[in-house]
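This document starts with one chain, in the form predicted alone, laid out as structure tokens.
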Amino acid sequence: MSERTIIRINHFNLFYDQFHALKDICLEIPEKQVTAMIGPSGCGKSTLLRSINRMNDLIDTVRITGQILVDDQPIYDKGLNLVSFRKKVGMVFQRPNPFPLSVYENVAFGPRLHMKLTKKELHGRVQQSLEDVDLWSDLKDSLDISALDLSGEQQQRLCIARLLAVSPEVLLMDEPCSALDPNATQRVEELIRDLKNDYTIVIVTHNMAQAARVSDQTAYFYLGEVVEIGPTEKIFTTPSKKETEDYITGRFG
């Protein structure tokens, strides 16, 4: 297991006009693993998630202090490329949202933007992207139709496809299976613990349980700060604060 430092935050403080949302955030986020943030609603966490992707950037009350490093780069330097930065940290949201464009152009969009392919590169780029979250064998003959039309569990792993197509390297996923059945949750997990051999993945959840299964280690948050961060097997049997043990064993939020 990688324990190279691909995120690292340093007293990262955002504000929404006057609320401090987030405060003093210190966090190292190590390669090719899966963290986990929890903490009730309103902690702090998806905030942080959007924060990692500059996305906080376009609400015009916001400010911040701090770093946010991303392979030692200052992520929010004026000078850095937005468009490249976020084909190598991508977001995954609540809820699907795929183009209403057909299942191939969803994954081909990417790659078209950023690289120049052949038809058949790009074609190739298509289909190992649908592998990787497999898709490939229930969709490869219906490739023309609407991302729309597909179930909510399929438009989820077709966006995490249309991400994997321009080769990133961070996937950011906020509460990915919040809007999925049990059975989709399954699969999409399984998902998660097959990606992180290849990208690193920090995923926001409310589900204690998820968040157990499918991640190395967990931060929990609490009214914008991170009141303990672990590997996740201590976190949820052995933590170090008692408002972590308070909030797992379901005493409190």
The other form holds:
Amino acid sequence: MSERTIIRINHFNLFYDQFHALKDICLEIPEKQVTAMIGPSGCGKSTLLRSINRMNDLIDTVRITGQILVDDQPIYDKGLNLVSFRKKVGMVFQRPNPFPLSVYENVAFGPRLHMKLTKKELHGRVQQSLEDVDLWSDLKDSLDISALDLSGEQQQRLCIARLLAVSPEVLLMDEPCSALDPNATQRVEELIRDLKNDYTIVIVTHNMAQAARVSDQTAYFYLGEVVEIGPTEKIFTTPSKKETEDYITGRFG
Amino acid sequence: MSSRALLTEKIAFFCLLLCTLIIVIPVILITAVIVKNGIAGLSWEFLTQSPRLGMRAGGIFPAIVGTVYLVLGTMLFALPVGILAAVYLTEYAKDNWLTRVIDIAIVNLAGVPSVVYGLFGLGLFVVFLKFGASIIAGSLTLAIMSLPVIITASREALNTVPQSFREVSLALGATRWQTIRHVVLPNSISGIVTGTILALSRAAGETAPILFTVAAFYLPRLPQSLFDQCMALPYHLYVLSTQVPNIKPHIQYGTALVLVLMIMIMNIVAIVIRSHFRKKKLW
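Could I have the structure of this protein in the form predicted together with the partner chain, to go alongside the form predicted alone above?
Full complex below, order starting with the chain above.
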């Protein structure tokens, strides 16, 4: 297992107007592992996730200090090429959100923007991406049906495939299973464990059992601060802080 | 439920129904009167010939053509400006004083009486820019009048596109413009088109803005260029109703019927487009 740090968060602060949402966050995220961010609602874990691919740029009132480095590149520097950066750091959202297009067009969306591919190459890329999320065998004969006609689980897999098609290095997942039933959740978790062989994954989740099942490293957030971070096994068995223990044992949160 | 509450309920229901019916009655009456008096005037000659005998006979062909030209001209000017402005305001503009000033300007533009647009068009396009009374001056005047409606309708349509679509597109490395071009516009175009058609159908029926800027009292030949005057249905109707003594009513009502039908067709097209896209259920 590689231990190279791919994302380095240095004294990162984020404000919505006057509200101090993230306080002096310092975190290191190792390559090709799953890092889970847990904590009660409003603790800032999703905000941090959205900061890692600069999705918070869309909100006018956000101010930040500190820095986040991806591959040693400071992502809040003015000179950053935002487009190629966002390609490298992809995001899966809470609710599956395929475009109202066909299955094929959803996956082809990214490659069409970024790569000059022949029809055959594009098809190969779509097939590879769908294979990577175990959708190909189910959907290879119905690539032209609307993505909206798929089940919730298939939609979420499709959204992941759409992301894989632009060859990212990091996958940010914002509660990717919260709209799915338990069986679908289990299968998507299996997918996440498979994907970490090739991708670095950061997952925000409300579901502590999920964090315990899928992640290698867990960070516990509370009120915009990282309370504790460490190997998942340690956090869930012998946390070093009392607040963490209270949360994971269900006494709090 | 006590009998008193039941009675109140019934009275309330009756009042609500009555008010709703009051909206429908004038629509039915207007349509009925125009159709009853105008249907006799409708004929192939009426639609395809020029007016004759001081507009007491013949048809209204030049006025129909003029109105079509004005609607097309209005669309040509108002559509790109309106849609692009709406895209800027929803997708790019930050919430600052400039945006707020623009917002207020749009609201006020929508509240300006149409006769003021007419005078404005006369001053700016006809006199100052020396277009003369012409199709281009009339179209520009109608375009400015239509802009607030088109912008507002387009902004509403753009706002119905889920924010998550934009985020996904950006997260896939698309630029803002690529996101607008490939995600936002395709998913809002039906609303934009519908709103635009409704704005244009209103422009088609306006008299005051074209009064000083383009409309000809009587011009039996068709316009040859953008800088020609033309006849137009709403103004022609006004002329027939007030300036031509001893005219047969079926000519007046026939003209009104044609105008109403044109506008109705535009509105039906808008409704068909909207229901077509709604059936496809985009998200």
